[in-house]
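In structure tokens, the next block holds one chain alone, the form predicted alone.
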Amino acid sequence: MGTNLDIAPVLGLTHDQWIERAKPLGVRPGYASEIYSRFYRTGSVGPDFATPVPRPSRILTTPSPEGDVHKFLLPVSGMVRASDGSAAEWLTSESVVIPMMGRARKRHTLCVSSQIGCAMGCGFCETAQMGLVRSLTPDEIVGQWFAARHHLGHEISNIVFMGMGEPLDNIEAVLQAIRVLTDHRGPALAMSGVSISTVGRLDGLARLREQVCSTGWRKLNLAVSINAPNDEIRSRIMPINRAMPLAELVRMLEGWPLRSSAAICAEYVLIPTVNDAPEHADELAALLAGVRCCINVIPYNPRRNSPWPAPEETAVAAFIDRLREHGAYVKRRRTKGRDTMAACGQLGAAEIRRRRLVELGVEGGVKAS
């Protein structure tokens, strides 16, 4: 006999939180535990749930040397409507499954969104052109993992909060989602396989630092979008820098509580004519000299109507070589998914730009196909 449960609490709660939530519903702790583990391990909902599991509404595929990159859209609650009153659009989160070749086998990284749109306004980012529509709830974040694992069929080794949105603007929902994703009776991801990428909000970093210092969180990875060697350039392409300049951000990173084998990922989107000159590499190396970090050089992926092209490979290589001459630890982000707007900085639905949120709930099973 079914128990007529709502799917959202199971997606948004840890095992122990779910046991407590299920008690007033008349579900015995032992059976509630069985429901939880079966749901995450097999994807089976059985007769217990009255609401459907979120399914991707669209999947876009781009081939890469390591396998297909899959970008998928997942319907969430709410709609947006243009100011002229034209037809509303259902909201969707966007996620990307990225194949990665490991030493022994292929692994998959899932890039998840924490918001629909973003309020940070970075000029090089497609998502920023949407503005912020709304933040996602913990169950909507975890639902992206569920869709990748059980609908697309991929074993997910790593989760990166590098999709739509600024994770530290939605930090409590992000932290709760991580609790669920790393629950050993649920998705059971390793904390060392989870990374949060931020533009460098100092208030959010202070909250995240507090969490990282607590039991079980020391292995959480941090990535910070630096993207410029000085305040003049960074303020031009990243408005957050006007309120929280580089010197303050670097001081925060210099004191970050890292385990002995870890390093911060300092992300640097390389944009032609903006931040790619040899002297920019010199400045960047000096800026980050006191931060234990890996500089991750990301060749710019043009957004729609971009004023800049993608950089030439020779320019990327020259910039990396210049950094290494200063003794910097540098890696190059491999470009995957550019053709389907699935690469770094390209997520975001053009059709919901400049639209306002319509307070409508999900009806008729729109949240699932």
Second form
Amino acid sequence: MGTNLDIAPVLGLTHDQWIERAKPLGVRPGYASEIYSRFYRTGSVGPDFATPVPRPSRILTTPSPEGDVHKFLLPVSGMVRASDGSAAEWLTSESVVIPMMGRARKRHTLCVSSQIGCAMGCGFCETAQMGLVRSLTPDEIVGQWFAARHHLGHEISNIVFMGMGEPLDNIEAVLQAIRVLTDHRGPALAMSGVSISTVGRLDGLARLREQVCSTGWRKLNLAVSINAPNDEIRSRIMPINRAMPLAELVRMLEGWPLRSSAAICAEYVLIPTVNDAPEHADELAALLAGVRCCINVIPYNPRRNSPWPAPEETAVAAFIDRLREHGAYVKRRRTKGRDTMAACGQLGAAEIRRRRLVELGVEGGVKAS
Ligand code: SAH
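Counterpart to the form predicted alone, namely the form predicted together with ligand SAH:
Below is the whole assembly, all chains and molecules, this chain first.
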């Protein structure tokens, strides 16, 4: 049996894929299976591995009424160096563990990143300000679950792709990560506990629709950042809309293969003076009338150097009431972790934007992207 195994394939492959991969390395299928299950269940790798397990380099904690919110950074391969020549640092992914009040016991949702930075350029989002640095690999996405489960020690019942990045810009890696996360011999998450949130790229949605129609994927949840009631406003705050306008997006959502009890989550970041007027609520309700959805109103969390403030509580309540008058099904997302920049749309290391990427090679067996 091997003693120099790399941990990345265990994180990036399903149980069956890992067994196939391990064979040519001289690891018997029975033993490979045992390593896999033990790794995911206990977080321990045993003596066979030469590379370290994912370990957060920083954890920031904010109290919330439902428990502490933890944002953590996980080093991934690739380095950045300040233009002033100071010490180089590993790139980091960012994830957030969010406590949710359950009926019986406390549940945790893990918000994961699919990319470092993002290419979508949405005007209200912190991550957009850093641009796209690179996409994450499946093992780097699953590594975020590993760190939350085995370093922070939380039971994770839900995973949402709402951290840094546009999941549909990295769709194959995201789908592979979901295969691993839902493998019953691995993290064993329920497919119904996984949500992908997207700006609504039509090509990516077409690929995702094909996947959702295959066995085992029907319960995957879809969230779409609608964020505006019309093309004029949406194109202003979300550049993707200039190429893929709302009418086509809404048509795609109207035809989405939903289970009978399910709904699409239509996210709407409420930004003062931009999209919070009563007429906007009227227009939004009409726009989504044919889509089986829950409108998730998210009070805007100011990014760094934001031109807009957070909305007043009364404005949020008024907007939601107005939508409900039209018969819409509406939920309000509770803001958690705003002061550690852990809330929606606030992920993204400020430092990276001031640095340039340098090629420093690869250390410690960490796989290059
Ligand atoms: N790229 C994906 C996932 C990341 S953003 C997407 O756009 O859906 C996750 C959610 O946070 C999206 O609904 C997004 O619109 C919202 N969001 C982005 N910036 C925000 C901010 N500053 N305040 C509140 N929500 C924000």
